[in-house]
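The data below hold one chain only, encoded as structure tokens and taken in the form predicted alone.
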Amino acid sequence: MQKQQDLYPTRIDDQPRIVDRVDPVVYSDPVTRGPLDYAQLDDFEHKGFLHVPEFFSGDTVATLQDALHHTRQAEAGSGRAEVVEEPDSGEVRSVFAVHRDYPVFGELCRDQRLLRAVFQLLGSDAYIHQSRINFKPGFRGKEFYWHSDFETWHAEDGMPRMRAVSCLIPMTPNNQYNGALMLIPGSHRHYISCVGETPQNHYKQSLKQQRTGVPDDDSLRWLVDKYGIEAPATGPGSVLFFDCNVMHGSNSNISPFPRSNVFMVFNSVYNTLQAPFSADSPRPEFLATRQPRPLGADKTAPTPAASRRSHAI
């Protein structure tokens, strides 16, 4: 298969660049049916993210929280490649491919209401590009530095276009004290081309602390001066949808309150991975699905129509 033109080059120049996005933000037709209404889709297009409270029932949340607790106990000290430990304490930091290895999370990624919302945003069926749980324990949970997910997925996985969305599903309260996700609203309209070649097997270091593929100080300051920073307070039962290119990060957690989130990354079936654009070899399958299985959103389900304005940039 012929490789697509690289519209978002990165890690090839000795100076960073800010490139305007050329892809849509919301791909669906204006009247696509689904759980997100006009105002919500408009908000996502404008900011690059959308917080939806009370998306899941209390029973669903309780089931997910039990599964999260079991996952953490099962993976502590397992030594599996899918498990990332905190660099200092050795506590579990992240567990990847949870939709594959744990049935509860496999069912979560097939939740029809979630899939119909994803279909509204991506305009197509989707598959799981990546799933993970991020733990940020109290007192010792380390930060996740500012980054665009798409920059890494493009450079190291070969994701060609900006047609993927992440769903953050909180398992604990996320607030100003325990390192809630911070996002730069509007930053999804700009792509930061980073400097520095991708090291061999970069993921082994970057999952603990990322240095290559992060924005330079001047570009980050330009984004924040232009758009500001928001840190939505989220809690169990809600969902935070965010665009693959929105700039985000989180502070360390020195509070006593742990912060745990499930992430499901949905990629359009029309945006499947190619060879990496800025790395010698692709990352492992547990980080980037190269054999996609479409999830099959039920687009005929009786949910309100979401008429809205054009989503042209």
The other form holds:
There are 2 protein chains.
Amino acid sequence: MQKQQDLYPTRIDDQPRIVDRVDPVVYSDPVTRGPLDYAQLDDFEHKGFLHVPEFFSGDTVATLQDALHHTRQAEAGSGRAEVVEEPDSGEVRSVFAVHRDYPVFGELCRDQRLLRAVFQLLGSDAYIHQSRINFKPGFRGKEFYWHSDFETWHAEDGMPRMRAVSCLIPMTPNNQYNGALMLIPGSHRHYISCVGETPQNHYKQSLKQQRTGVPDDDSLRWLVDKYGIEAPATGPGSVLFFDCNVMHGSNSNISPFPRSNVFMVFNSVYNTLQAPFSADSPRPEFLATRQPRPLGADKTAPTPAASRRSHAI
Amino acid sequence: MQKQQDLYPTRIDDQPRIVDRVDPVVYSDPVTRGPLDYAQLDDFEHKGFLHVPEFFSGDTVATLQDALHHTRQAEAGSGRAEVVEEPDSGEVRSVFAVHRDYPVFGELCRDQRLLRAVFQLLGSDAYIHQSRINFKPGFRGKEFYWHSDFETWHAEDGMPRMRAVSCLIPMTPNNQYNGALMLIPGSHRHYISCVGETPQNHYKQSLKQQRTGVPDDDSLRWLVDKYGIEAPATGPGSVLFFDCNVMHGSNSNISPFPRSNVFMVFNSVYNTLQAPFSADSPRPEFLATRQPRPLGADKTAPTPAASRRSHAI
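Can you swap the form predicted alone for the form predicted in complex with a further copy of the same chain?
Up next: the whole complex, starting with the chain shown before.
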């Protein structure tokens, strides 16, 4: 596998550092038609995330919730590599590659409205880089520590540029009691280069609790001092779009309410994976798609040039 | 040590159960003079807690914050029994008996306004049953799981009745990002009898992570379904009064902001400790005062009968 120039080095130096983002945030022209209006694209550009309530109908949500319930039951104790358990309780914490293994989630990632929104953000056709359900069970759900997804995808999967977007699709309410996602708005414009070499087969441990690719305290404090924290309350029907490099994490969940979310990560077809930038070998296909199948965004939308810079806002 | 009739059995049966509270919540007559007005006493009666903003002056807060900082520095690595460290990071999580060991906190528990409010709630003079600072450091502060303080004080310390109140005195903001205290309003009217025998010297482990005296999932779900959860945002200058039996806990803290609170637990002089109700031997003095020193509530307030029932609201 060829390796492009490394614009976002990480896990190489012995000191953390903060690197400026050189990639656009919103890739399409602001007049590109789609479900997101100009103000929403502007929000995403500035904050690195966008909460859109009432994106999906009640029927769609009910179908997804049924599938979620089924998936959880089917995967409890399955022992499959795609399934990650809570460190202490052994309950199902995450299931990966649900778009591949469960037809309902396969359909979800081809939802035309979702794809058109993704097209507006990425400015190109896209494919699923990763899909997963995070369950975060009630009572004993553990935290997800602060991280930039892109740091891991770059280091361990070889994603060259910041041109991917995550869609968090809530299956339960996410609120201040059950460990809602916290984001640092604006943090997507800075890349925290982390210290520590990637261990072999790091993913087997990192999916339970990450130890490499963890941003240092000083950089996190710098980001929060500069930008603060937001934790949008969300729930079924909504979509939270967030940039691949926005710093995010969540606290534990001792409430009785599970906090279950489906994640679909769309990557631009112009940003396919290379050799990992800071790991010996790439992670398995269920964590990072190396055989992309473009999803075919709405053909009625104009196609901007692949290398187009972000529109000025 | 004599042992009264056990009105709140716990850690005895092999099935959890929910027992009705037989004790009053607010013990004094509602016309008792003091800093809390009728509406506030009513709130406390119904919810089991009361948030009072701007209780302390800025000068008092600054003095307390200085003392807090000093205490943390003095106790880091001190190895004293009074100091509890975070399970993973080894940072100072709690320091007990600060009213005894640090003059500033000794003065705090004799603050006349605080004592008059406590008198209004407990209907008698009081003494410090326990004092502590909980630091919950930023980035790596772990959760405090759901518990009723009274359950432990009854089982392990021999506190006979529900006639004690905790004053949470925030030294930093407590908000949705740094693991603010969550309470179940109304839960103080029910006693969750827990399963599992108290191990010898249980406190040495339980202060880091409690395993005995932990309410079961079904009872917690029942309480939350009935009453919901509240997590009052609070900060320096405020006091959060909460009943000894209100169910409470808090999530972890991955934010950069420490969540530091001073706790002063006042127990009625008519409710002094007996032999533990569900443990072989009592916990040490720094966790549970067996040599009470009444604090002398304001003599201008009328003294109601010791056994007075709660006023009807």
